[in-house]
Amino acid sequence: MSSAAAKPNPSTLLPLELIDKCIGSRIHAILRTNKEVVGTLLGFDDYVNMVLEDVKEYETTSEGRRVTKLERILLNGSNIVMLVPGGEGPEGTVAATS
């Protein structure tokens, strides 16, 4: 990699480059279903299939929000609607609305 590629201008940063910078960090994924996932990004591929560890899965049900803790998951990239680098999930919004 050239030194120019190592320090890209933020206006020219490509999506996969941004995700690559998030490896080892927390990431919040909002999915097509009524679920959200927050975990530490271990790796991903060109289809944005992601391996996450120390995961919390948030699911909105008619009874309220269900939280499931998972050690490690493989998240299919076709289910992802939005990624929030450094995001800690919807927990803050629940406390704010209580």
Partner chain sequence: MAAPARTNPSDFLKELSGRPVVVKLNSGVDYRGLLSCLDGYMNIALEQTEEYVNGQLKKKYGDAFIRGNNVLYISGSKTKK
Given for the second form:
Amino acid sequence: MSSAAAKPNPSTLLPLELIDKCIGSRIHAILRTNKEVVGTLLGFDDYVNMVLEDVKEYETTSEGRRVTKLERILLNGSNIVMLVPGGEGPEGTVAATS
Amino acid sequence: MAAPARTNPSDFLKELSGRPVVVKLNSGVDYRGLLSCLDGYMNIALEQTEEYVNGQLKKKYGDAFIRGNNVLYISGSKTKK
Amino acid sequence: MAATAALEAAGDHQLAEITVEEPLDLVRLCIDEKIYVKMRNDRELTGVLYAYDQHLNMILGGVVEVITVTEIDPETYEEIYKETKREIPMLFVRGDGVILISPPTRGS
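Could I see the form predicted in complex with the partner chain next, after the form predicted alone?
Zooming out: every chain and molecule, the one shown earlier first.
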């Protein structure tokens, strides 16, 4: 009984602590309105507004996918749906499943 | 292992203040101009603002206030005015 | 947070001039001026700004509202823009529909 209490529950890692561990590495953000952004995470705040570097922005429309490259951005956290640590974006995802 | 250098949103915004920026809205419209200031809601004041729709210059404004809820991202712009 | 910072700054330095410390100051400078407002749903307004609050709810007077509707020609698939204009003497605008506010270009 006492040994169970000594082991820390792995789920005590808070979601934002996981994102904190991603600082300095690539991250893939899936946004509302068919947009995805991939970049190196430089920092973030309590709203998960994120500063990203060497960014690729993917816009998926009925006509296909448009990619925009950007140096450094502040991404508004209110549009983020999911974050994939280490993700290389829609291109990487397709490669992994095929 | 040393922790990587952090640039949090507030640090980034200090760097951008007074400089040319691109503000992209959720609608896909881009605004290019000089960043005058910005608040906690991401409301933005721009000077010498240009509005681009589908990459085409549509309109110019002297000053412009952009309501923060429409903002997708703010990016530093390399093209000096 | 930004507002309190601006207030502190004003207290410390005794700002002599009206300056743009935060974005809403730009709107404050437009009181009793004719402004342009870009709204969601392809609506544009021009009118005199009488009042506003922190949500960007606004009272505008002598308003001209322009609504742009895009239709696609069923034969040529070309986009056709149709503008509808109307005049409203006094108008309350709810802030959540606002995208952009621009003051009149000074000196013109």
